[in-house]
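Heads up, the chain below is alone and in the form predicted alone; it's given as structure tokens.
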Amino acid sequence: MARKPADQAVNRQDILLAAADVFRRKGFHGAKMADIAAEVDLTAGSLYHHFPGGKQQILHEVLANGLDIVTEKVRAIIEDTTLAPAERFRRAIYAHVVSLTANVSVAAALVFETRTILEDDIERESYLARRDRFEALYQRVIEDGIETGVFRTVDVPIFSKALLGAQNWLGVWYRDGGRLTGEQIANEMAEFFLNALLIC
């Protein structure tokens, strides 16, 4: 089958998802632009038309896009003040975990390829700012729960980092079609971390 020319409509999101799959299989340093291009039936030259910065730009967009999508889902829940802090916390974890299990390749990139971005002087600051904004959402709802007397007092930064570490590691061990669905795992994790905070 002939490869598509650069000017033919190509879904940018499809390219990023394909790249995440390639990075998961081969690692960022082992992947080639030709590998990514082949996943979406493009030539490597056509792929550079969409991503002039090459593989590094693609990785940055995979990570930034993945983080932005889940951030907006979690933000909508955390900022819903009609919900009690415990319910916002539970729903945020559920939404986050379901998002990760829906695309394990992006989740794996967020674990394994973040170091590559952090080594880039240009991209490091923007990625860290995104990550900090996301973590701050969890910290906000935990602090709300502590202030209202629903959650026990914890070291909020440490608790949020432990929570995010457990969630992000799903990209390593979760398998579609495994013993539990993404939704079931999301419920388990939400209940586990909520019970760790609730004052009995």
The other form holds:
Number of protein chains: 2
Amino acid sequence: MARKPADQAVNRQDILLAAADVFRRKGFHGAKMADIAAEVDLTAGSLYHHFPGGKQQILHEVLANGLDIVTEKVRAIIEDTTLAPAERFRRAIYAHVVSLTANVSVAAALVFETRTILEDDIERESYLARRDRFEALYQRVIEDGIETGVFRTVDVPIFSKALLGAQNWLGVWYRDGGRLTGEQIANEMAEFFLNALLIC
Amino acid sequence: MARKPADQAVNRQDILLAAADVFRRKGFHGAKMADIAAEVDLTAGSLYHHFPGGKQQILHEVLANGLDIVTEKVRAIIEDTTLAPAERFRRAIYAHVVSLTANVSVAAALVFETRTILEDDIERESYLARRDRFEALYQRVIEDGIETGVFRTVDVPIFSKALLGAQNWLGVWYRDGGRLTGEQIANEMAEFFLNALLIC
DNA sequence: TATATAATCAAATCATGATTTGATTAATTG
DNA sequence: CAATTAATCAAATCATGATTTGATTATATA
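Switch from the form predicted alone to the form predicted together with a further copy of the same chain and print that structure.
Up next: the whole complex, starting with the chain shown before.
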């Protein structure tokens, strides 16, 4: 029967992480299959064994996985209605930022390569849906806060784009081992945006 | 002597704008010289007459020009010490955002292709310097506000990255003809970030 | 251990696209 | 209008890199 994967054989996840890293450094179009393969000690051709769909499929899985992981964390917080809107908002930002900094390469791919995947008509639909679903989470909690009277009356779509921009930008500048940890940065950012909304 | 450029001949600026647009849609690596050429009714080879340095040079000029134009607008405001820090901060954001929305393609290039130009060792140095100079402008006015006691004591580098992220992100989502004008968005964003800083 | 299947590789294929080259066609200026 | 330089083009070059193909090697299970 089918053999169980050997311990030393590379698995899909290794390849996806390696790919995210190469994408961060060179961009999707600039990344060679050989570059990705080299990161996991394979040759370019071997990658097709794991991802028959080639480079495009690899990108798709990097982005879809990455977004899903963050979405799930944020969703759990936003939908916890036992907490006040301000607290849900704060915790969501914190979790989100920590998640991005914990995995800069994927965060960077989410920033830089979303455009690439949207070029592909097949992926386009499903990816846009994923993204809208995510953005809606933040919009919901902001609206809750406004209705409750604890948040200023801001333009919610614009505010959420500003927030997401600030967060996504981490994928551009954050590096492990910098002056602040991901958690410290997450705290700061949650503070910033909460102050922007709170009526004092 | 040298001939004066004919009226109907394409000029460098046309090409740079066309290039920025193609870069926005396909990314630097995905953009073909032929794509850029087609936008101005030329063939790929003809572009080398205007830009002997090829695609790389075109990217360099798009980014350097784009950044310089925005920098100059923001600089004039930040350095106008007849205004209070809060007012300088507000006007700088406004001018910056209006400038980005007035030229989405260049704004998008500044977001997506900075990484590309940084790969090039020659450009790297000069471009990083430009960018630091720009970021320093915002940091200065924020520090002024803190020292004056009108702004909260935030972590200035992190705050400015959050701000720049929110602004740069416009290059990703803003499109002409949307629900709000560039000016309206600029106002909103200035409000957001001012509220994040102001001690009420 | 024998066999089936997974993993992998090296060497083709195939396409694509940047850049160069050698004319050819304007437009300017004396 | 002749001479000169600018703009442009079509057709080579040249390189690069994704993907395919046909073995080869490793490992698990019967």
